[in-house]
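To begin, one chain is listed below as structure tokens, in the form predicted on its own.
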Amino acid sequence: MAGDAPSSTEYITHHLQNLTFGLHPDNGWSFAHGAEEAREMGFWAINVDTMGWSIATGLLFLWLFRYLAKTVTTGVPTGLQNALEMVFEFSNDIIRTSFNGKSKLIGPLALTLFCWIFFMNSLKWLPIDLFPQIAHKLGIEYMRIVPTSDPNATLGMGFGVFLLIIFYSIRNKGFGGFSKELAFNPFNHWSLVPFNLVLELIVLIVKPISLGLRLFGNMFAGEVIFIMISLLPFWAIWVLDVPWAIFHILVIALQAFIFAVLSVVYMSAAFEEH
């Protein structure tokens, strides 16, 4: 932290500043010492905390549903076995209901997205300040710990989205097919291509920057919610900070699953033909 009694100010600055390394004009290769910094590193620099925590729960994801492939039982399933197959099947259901095409993709897509989100958003559960601390004491001079409140990770999941979008509209409908796709709707007429272009090119833009910025908006303004109750006094912490964190549970399972339920709406689209 800056100084030993931080302003509300500092204070917030400081919860809401990455972990930035990139190649800065004066100092070269170096981790930003603020928000300024960072901007003056440009497209290039990285949040090395984004990165860091989005891998290590990606990780949690894999080990947990290896261990429960490598541990499964028949008969009535309990304990973690059973909280993971209601995933299992909770996935299984978004397909059911929202992808009519054929793809051996979709059921991991869905539960990865669903599981790996939903897990990145759990770490808005843990203490505002003690991660953060953590990393002071180890010389870290900044740490966020929750990579959806991160715009750069969100949008980065949004474009992956995307680029299998237009992946598998090429591959099922062929270049010509999905030019013609673009070119021919909404209005079937030759005359109205240059207006069906730029509308179907705006929303085929919009869905991925949509999907990430939406969840992006969630994950902020709780983590903002969050820094500020912590500003209170200690018996106004509790006070505010159990209820907020009970009613976050629904908010990060939900978007979670909107996130999920939307990549695959999209996908669906590739697999038909209009």
Given for the second form:
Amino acid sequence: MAGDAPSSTEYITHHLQNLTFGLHPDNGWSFAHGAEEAREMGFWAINVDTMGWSIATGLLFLWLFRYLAKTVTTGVPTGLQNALEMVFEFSNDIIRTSFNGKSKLIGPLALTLFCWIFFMNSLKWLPIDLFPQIAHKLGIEYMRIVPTSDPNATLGMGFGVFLLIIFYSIRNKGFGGFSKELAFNPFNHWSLVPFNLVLELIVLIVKPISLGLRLFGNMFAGEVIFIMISLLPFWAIWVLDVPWAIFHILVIALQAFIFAVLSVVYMSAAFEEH
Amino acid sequence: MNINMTLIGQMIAFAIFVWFCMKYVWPPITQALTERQQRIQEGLEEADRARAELHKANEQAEETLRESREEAARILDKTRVRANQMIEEARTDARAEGERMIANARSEIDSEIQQAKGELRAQVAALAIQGAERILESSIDEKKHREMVDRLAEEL
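Provide the structure of the form predicted in complex with the partner chain, given the form predicted on its own shown above.
In what comes next, the whole complex appears, and the chain from above leads the way.
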């Protein structure tokens, strides 16, 4: 716990506050001191910890697979190459089973989403107090290291996928074809066009939101429970912490997998002709 | 935990990562894995082919072995027959030769007997005449009794 023993509520809210940098109406460009100030900054602020950790894990992913791309041989793979190839084959399998179109983007998309989200989620295995403590020593007030427990990050990826869906739908079906699909589904009658349109637009916009909120919800809930567990006396922590961390092996991999698979499935719909 | 610029930042990071992956990561790996797949496939096919060839070669070797064994048996049979034949021939030849030699010897003996008989006869005749001369001394005319004595000797 940071500094002079704070209360449980303070401890929890402290752990759930991002390091936000933005234009405060009173303080100008600065880091927010607490949730209140962060809220006052409005939209034009940035969660530095979320961005930093997500970019770091993304770079780790790219560095690993760039290494694989450079060292990959047609011969017998060994060691790290073997493990990375397994992940590669895994994401390749996702595409093979869920994607019916033909696209150069879909493979890298699935691989990036799966590995990146997996790495971001994995940060949760690090002790909950470790990085906030280090940050505190360095004079940084807030530090949340799991980017996927920040809805900005998960919704950001969700809307990234959403833009790809829109882009490829229009590219593959034409603007007219895409509009027609929205207007004449599921009821193929002119009088029901407005109803169809409302329904389909909701279906469309729900895709990225559900992607983002599902991941956020799982990770946030997990994080809150980790924080609660760490409020216990030190000798009792591991009794609950260890099982919960082991359970999270499943959650972390599963949520990364679900995000990747659903993105591929949504993309597949963008490539399909009705 | 409010929605802010981080959302946009994350979208940009997402786009850059996917782009990088698509440009520099995915293609070389896919290519290498496809090539490896091809190599493995070729290797397996080659192994199958080699196995089939080995099988064929084994069969051929067995066939050859069987044939040569048969050939050897046939040659052995033939040789045995030929050997028997040769022994038989040799035996027949030897018997014939022996008989011929015996016949020769016999005829030689015969002629020698005849010769000896003739000589003996002549000697007996001469002895008889000598003896008779001694006994009879001059009373016997050689010319006169020669014929008689010769006839006598002939009868011996």
